[in-house]
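Read the single chain below, which is given as structure tokens and is the form predicted on its own.
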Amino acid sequence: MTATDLVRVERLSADYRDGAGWRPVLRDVSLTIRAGEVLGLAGESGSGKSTLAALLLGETMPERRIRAGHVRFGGIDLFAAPRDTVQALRGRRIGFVPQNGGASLTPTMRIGGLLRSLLRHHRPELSSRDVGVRAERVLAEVGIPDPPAALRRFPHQFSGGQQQRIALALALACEPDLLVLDEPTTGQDAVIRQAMLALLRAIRRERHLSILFVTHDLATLAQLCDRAAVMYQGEIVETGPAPDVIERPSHTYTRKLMAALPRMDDAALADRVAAQ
């Protein structure tokens, strides 16, 4: 691990339980995420990319096993460290936004309660006033109108796109070093997707944090990421600077993903985004 590597995945192999046996889902995966870098992880459903994202959070479950390798965050081996150490990292230094952000919001809690609970758990040094100020500020940062009023509302009182932004606010509230985004724009139309990408670019500029951006869409990846890694059947088959991977893919699978991309007039799309 170099001084600038925040995350290092080293020859990681993982399996899921399949009946009486085990089914490989990751095979000898290695990658790094540098401090301040956005790494895009692309691949079709079932390629293993969401499993890899979950393992970067140090998540364990009975139906999944690590067969070989390591995941290190800031030099800490997430599968050798005490569980309370890893749990303290999640939410505080590692933020996570799932594909369906709305589903991650507790429906019976107001947005203010969700943010205050998170901040009090991971940032106990903050005063009640500071918690309130930070909660309003992070909602404003992700583009939620009238943050004081939003804090008093329940998740169902927001649109799907706003719920995704609130999930992003929760991931950012404790000022993490790494943000893990698992297909945060999947299922959104082109205008909402472009607005979310513009927001993520602005957050990246302001906060200088590292991001793992998981997607099946190489066109989306190209707009945000510094480097790209492509997964196929549990393996990393191509990695490099994002423009090189997108414009000059070397692996047959990457070329297949590029060929499947829908096309839209860039100028027309830009006009629609600007009108939002």
Contents of the next structure:
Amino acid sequence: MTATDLVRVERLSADYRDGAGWRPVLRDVSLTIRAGEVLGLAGESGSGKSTLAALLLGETMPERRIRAGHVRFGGIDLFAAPRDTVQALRGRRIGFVPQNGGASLTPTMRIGGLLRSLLRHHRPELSSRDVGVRAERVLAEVGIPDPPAALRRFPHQFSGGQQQRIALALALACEPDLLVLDEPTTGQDAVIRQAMLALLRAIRRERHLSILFVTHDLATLAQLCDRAAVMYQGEIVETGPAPDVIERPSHTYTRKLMAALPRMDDAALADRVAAQ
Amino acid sequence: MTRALLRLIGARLLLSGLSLLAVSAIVFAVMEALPGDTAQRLLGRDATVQALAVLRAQLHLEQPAWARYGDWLGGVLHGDFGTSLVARRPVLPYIAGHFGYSLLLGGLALALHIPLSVSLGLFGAATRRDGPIDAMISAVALLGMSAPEFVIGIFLVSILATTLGWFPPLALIDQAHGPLEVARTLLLPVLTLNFAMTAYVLRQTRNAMFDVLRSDYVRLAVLRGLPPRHVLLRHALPNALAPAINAIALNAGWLVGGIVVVEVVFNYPGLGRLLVESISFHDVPMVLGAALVLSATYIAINLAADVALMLLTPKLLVR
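Having seen the form predicted on its own, could you give me the form predicted in complex with its partner chain?
Let's see the whole complex now, leading with the same chain.
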């Protein structure tokens, strides 16, 4: 580990309440994300990858408990630090995009209300004029057409793909150091998925932030990530440079995940989207 | 943005005219179907045939039903709601006076009902689901909902008025002096109505708030670092209120009928009691007028609720 590690997950074990008892969901997980690095986290549903993503934001809930280990963000232990300290990191230094971006947008609030209240809370030094300018700029950055009009609209007035982009804009608005993406392309068709990946590559180029990209789809890892980690039944079974993990998988589970990949068409699509 | 709202209001106002026409026809037909008439009620069983005939002629009761209904309807269209067959004076001032009292009682009942049941529902949602506090609130509220309001009213009267003597057993508001005495006479009927109404709104609010607090958007509002107060007031509450407003509207509609029973129990001089008395005297113009005002109130309550719902639900307001 080096001084440039932004996130350090140290021997983390967590349980999930399952009916009567506790079921382990993470077993002795260690992981680092360096400043400016894009780490892909792959695994099938139930492997614990979404839990790990949520714990990077220090999220606590009654049906989950930390049994052992630490999550450190910029040196701060998220499960030992005061609640206010953690809450100040969320949204400000750590942006989170959930799988269903549309459902993450409060239906009774306009896009402008969502973005502006977030900016005003985390960046109180900004004038209301600057808040408006930033809100428009971040919507333009994620490819929402006509940002001034979009700010006046409600979430349901956008398509699913656009809602996902707005969720991304909310995660990016306060210029975080880390972006946690929990399956942001799952459940979308191939064209929208490729457009989202192209957008994420562009954001990465412009912003120099760190990204944790959670997916069950190894093919998308290859298009975006520097390093990849593979999870299986709550454990990290393989980590390494993304091309190595994908082309020369050492763990039998990774080989099985790779073998399940059908997607020649995705690579072709990626080229088409890139050409546009 | 307001186009959908204006369209809703316009359509409802058009429909409400037809509804009121239908109500008046049905009420008139039912009154005709009831045995006896005003002349018989006023003169009693021992009245001679001649006396009955004279009174019937004075009251125009010998005309066929369709002609009397037509006369009444023509009058209404010109703003004349007819003359009471019993008091022999225009019905409108009577109805207005009694309606004012009913509006006061119903308004006070709602003014207590809305904050009480919504905040109890929110409080229930803030405690552990099906925990002891949540279960206790639900049990008391359900008891109030399952007992008929005349039972609750009589129960409250026998304890708080007859046994303890804290409140008057009858709500004789027309004899009360000063706001304090008015409040004392109104308290028991207001409580009775609230006992009957609270459970439904409370449970709707509680369930909606439970769901909203577990929603993706509330989770994300927290994970975006927003303070708890902001998450509750801006993200959670507005989304939990829509189901609550539906329940409140149903209760307010129920109140139009429930108030009739409570007014009779407490001998309160409202429109409901006037309606019941007028029916027993076969005073058709008075019954029609009172029924129309109650129906119009019902329609207005529902329209107000739908407008509020639309204002709270952007999906309905803008497409």
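Owing to the predicted nature of the structure, the values given are computational and were not obtained by experimental measurement. Under this definition, the rigid core comprises the largest set of C-alpha atoms superposing within 1.5 Å between the forms. Positions refer to the first chain, counted from 1.
Yes/no, residue 10 Cα shift of 2 Å or more between the two forms with rigid core fixed: Residue 10: C-alpha displaced by less than 2 Å between the two forms.
Rigid-core-fitted C-alpha displacement of residue 19 between the two forms (angstrom): The alpha-carbon displacement, core-superposed, is 3.4 Å.
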